[in-house]
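Next up is one chain by itself, shown in structure tokens, the form predicted alone.
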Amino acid sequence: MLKLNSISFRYDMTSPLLINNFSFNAEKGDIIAVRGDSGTGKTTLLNIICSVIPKIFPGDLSGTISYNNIDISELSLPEVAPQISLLMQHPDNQLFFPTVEQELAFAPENLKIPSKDILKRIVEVLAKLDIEDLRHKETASLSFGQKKLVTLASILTLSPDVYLLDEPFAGLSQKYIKLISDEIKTQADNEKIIFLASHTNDIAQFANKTIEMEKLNEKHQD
């Protein structure tokens, strides 16, 4: 279980609260639905959940976040990333080695998994999201929405326990949103956490839970 218990926090003691007093609980299989217009704190929220804030971006944070009953403040980003990863909403600040394979390669060799193993990862993720063209191509090389898939194919190669997927479709044809939902879905199933944060509805046909950010900001508690 992931466990957000009375979390607020704001950039700087002059700003308003984005998050005030928020605790929530997500099951192993959860689809939560992230919504709000811009600047509400979608993805301030999932900076928080995966320790992105305050370890790199700071701010006055209070509250506890717990995975598995062990509080997240007490591992570092290395630590936490095999459990929870981030999906940014700008790829190319996700993308960090000259060709698609490195890239896909990075996360699991940290894991020290065996070669042969993280090739059968890559090449199963490939055909996932039916982007095996990609392959040996050069990252700068590739479109917003081509980053936006390799991104998220760095992510399924890892195979965190909890996904936060920040505008997930954003730049995507009809095709590769579909599958992305399907591939939402099965992780699902196999009893993994998903964050979808969106300003649009086009996740809420997917969230079995609804964090709405509007109702989170201090200006709408009392």
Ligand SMILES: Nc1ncnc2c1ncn2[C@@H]1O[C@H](COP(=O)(O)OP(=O)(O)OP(=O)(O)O)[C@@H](O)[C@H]1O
Contents of the next structure:
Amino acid sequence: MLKLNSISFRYDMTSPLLINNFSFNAEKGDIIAVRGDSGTGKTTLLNIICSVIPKIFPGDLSGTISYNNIDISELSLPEVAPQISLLMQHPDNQLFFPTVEQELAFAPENLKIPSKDILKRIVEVLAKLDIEDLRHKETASLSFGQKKLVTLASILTLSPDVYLLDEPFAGLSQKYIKLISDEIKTQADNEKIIFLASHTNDIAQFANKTIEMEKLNEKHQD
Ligand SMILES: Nc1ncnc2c1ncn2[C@@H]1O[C@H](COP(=O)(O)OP(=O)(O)OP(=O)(O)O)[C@@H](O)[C@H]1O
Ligand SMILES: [Mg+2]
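Next block, the form predicted together with the named molecule, ref. the form predicted alone:
Every chain and every other molecule in the complex is listed next, the one we just looked at coming first.
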């Protein structure tokens, strides 16, 4: 189980709290919609859950996050990421390699997965997302939507326990929205935990829990 215990956060000491004493439990199979207007802190919350805040981006954070009873602040980012993986809102921040295939191979190579298994995973994931044609493309040449699909593919090759998906449908056609929605449901059926941040209503229909960011902001709690 993933537990957020009394999380409070602001980027600097002079601002109001973006997250004010928030506690939440996520269980296997949960699909959690993270909702709220632009600037309410959806991305911030996902960054906190995977410890990118404070490990990469600084801020004033209190409270703890535990996964299977381990406080994730005691783990390094490379230890956290294969279990709790983030799909970033902006895919350019998450693509590092010249070709799609190299991009998809990187994370499983780091986990010392044998290369023939890595290739098998890559082929499976590309087929699942219907992007086999991108396999040998240069990542820099892709459209925004294609980059989003490739970053999602790279997370799927890791098969983490917890998916943090920040605007996974942005820039995608109805066909891919449906495909990803179905994949999210499949992952939940396989006992994964999925957080879905979006300001559109498209996610409410299949989430079984909801976090309304406005309710977490200090200025809305008077
Ligand atoms: N690194 C940072 N330093 C200071 N303030 C930040 C930083 N990153 C985000 N913020 C501020 O924190 C607030 C929440 O931002 P965040 O990106 O988490 O919102 P969001 O709900 O994901 O928005 P969107 O729907 O536009 O993606 C905003 O007011 C933003 O300006
Ligand atoms: Mg955001």
